[in-house]
Amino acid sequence: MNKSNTGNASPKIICISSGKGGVGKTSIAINLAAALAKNSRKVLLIDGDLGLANVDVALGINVRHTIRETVEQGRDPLSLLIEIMPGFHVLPASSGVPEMANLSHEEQVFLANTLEDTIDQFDYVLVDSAAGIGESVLWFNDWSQENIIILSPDPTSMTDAYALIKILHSRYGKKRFNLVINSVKSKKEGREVFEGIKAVLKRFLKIEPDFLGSLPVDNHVVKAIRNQKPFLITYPDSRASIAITEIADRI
């Protein structure tokens, strides 16, 4: 996944996704965000869960604008962004509105158009999709040019990110996946879970995907997230912190 960033370059779009809820997918996708802003790359991140927004909960941020208005209204991007940090906003999505989640083809086409018209600022357009399989998580994963999978050591983890992957494969012709294992007890525990999960995807849909790292089991994750604040900037030496970086050096 490595990228030269240049000049006018177009910014690298990758949506991070996880078959289920409750893996820490926004977390990372949040982290991820500030680990490339502190490595001087310009990062937009999108709240891809379009009906049931969480990325401004997760940051404690005051949101009045949301994506919504682009959809509805015509209204730029680039108006509705938060500053989170030097090089890193967010473009918030809305909450509790469910027609939102299932935008027409029509509607979808012009919000990809939309965003490809103002993103050439940033180097890099992080989509925190929503979980599961909906039609926006779909959508968001055919319309980027890379696909991070979270999942964790759970079986139903695991089977679920199965589930994603082979809809991505067989609806959109996508074979090229990142994982990235979290909640693990050990670097070697995460490389055996990628090891088992890389083992079926190869078995049963042909897919070799790569890896890009594993998080630990860390307490400061949790406060962090208690005290709705990046774990790397309120943690950077934490166990989670160095993994996270890692994987933004990877990327």
Given for the second form:
Amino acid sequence: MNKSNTGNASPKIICISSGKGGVGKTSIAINLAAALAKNSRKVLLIDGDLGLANVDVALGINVRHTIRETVEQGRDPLSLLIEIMPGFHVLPASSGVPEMANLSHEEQVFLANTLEDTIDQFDYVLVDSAAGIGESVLWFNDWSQENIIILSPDPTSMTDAYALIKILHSRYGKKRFNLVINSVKSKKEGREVFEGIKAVLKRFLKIEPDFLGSLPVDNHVVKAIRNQKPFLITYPDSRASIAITEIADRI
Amino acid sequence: MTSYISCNDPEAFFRIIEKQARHYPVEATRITGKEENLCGLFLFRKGLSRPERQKALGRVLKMAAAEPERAPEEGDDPICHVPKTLGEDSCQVTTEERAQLFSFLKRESN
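Provide the structure of the form predicted together with its partner chain, given the form predicted on its own shown above.
In what comes next, the whole complex appears, and the chain from above leads the way.
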């Protein structure tokens, strides 16, 4: 794993997407960030759902200033950061602002340049992207160095994840994808789902994804979400917490 | 999301394209008719040099001159005509890909 950023190395920028909504992106992004921070890494989590913010809701934080002010007023993103726990900061998005979900090319370039000036102090930058395959999803994935795709063992999730990977590969030249299988009954099921989609990716797109791991169905996750807290912090010994820690160790 | 455009409303179509062009490094220039009605759009990659633009425009004028003959022959309203060169979107998930994805899941549930 990387040492804490002394300011010399660039942070690792990872986009977390899924295609289909509701498969657990935000929960995984938050807890992955928390796991990295617990390992003394400095992490910035960017809420990439620019028009329908979720990260602040999932963490139960009140947000007054968002990334919208950076885009519209040129506000320094550093002044918008919220510290969740030592080493874990969030850059929040806005809620109910459709224009933020459809930034122009110039706005995208401006945002990317501004973020790049902000992120040097971090070891990891995670982007919790929106659902779907809209503009913001694609350009955040394009901007990132690594792409984590979350899917669950059901046809719609697998199809949407596959479609997203296909677009990122065909149109943006992305070759490396890290898959996380969420809501599995067992590690065996997680591995089988991964091997299933890997076979299709290999056959039709000639790409081989990496398996980051799987997260089990776990009541503690549901409870933590309802309490608006990371399950890693509230239930550190739960199966989900053990799994997310293993995934963080592999990044 | 793109909504269905009526083939009887080309101006609406041009306006939508103009709006979408703002999201890309593309310049959209309106072509207006005698009474300032919107007849069409020129879409150029941003940063194109003057000679390149002129060459491209020359090709467009040639195509436009041939249009009155082409359209009646091919039997399509030119506005709705889909060029034969437009293939399937290469990112569309094919039926073969879906079949393999789903067959894996069906095996698991047996």
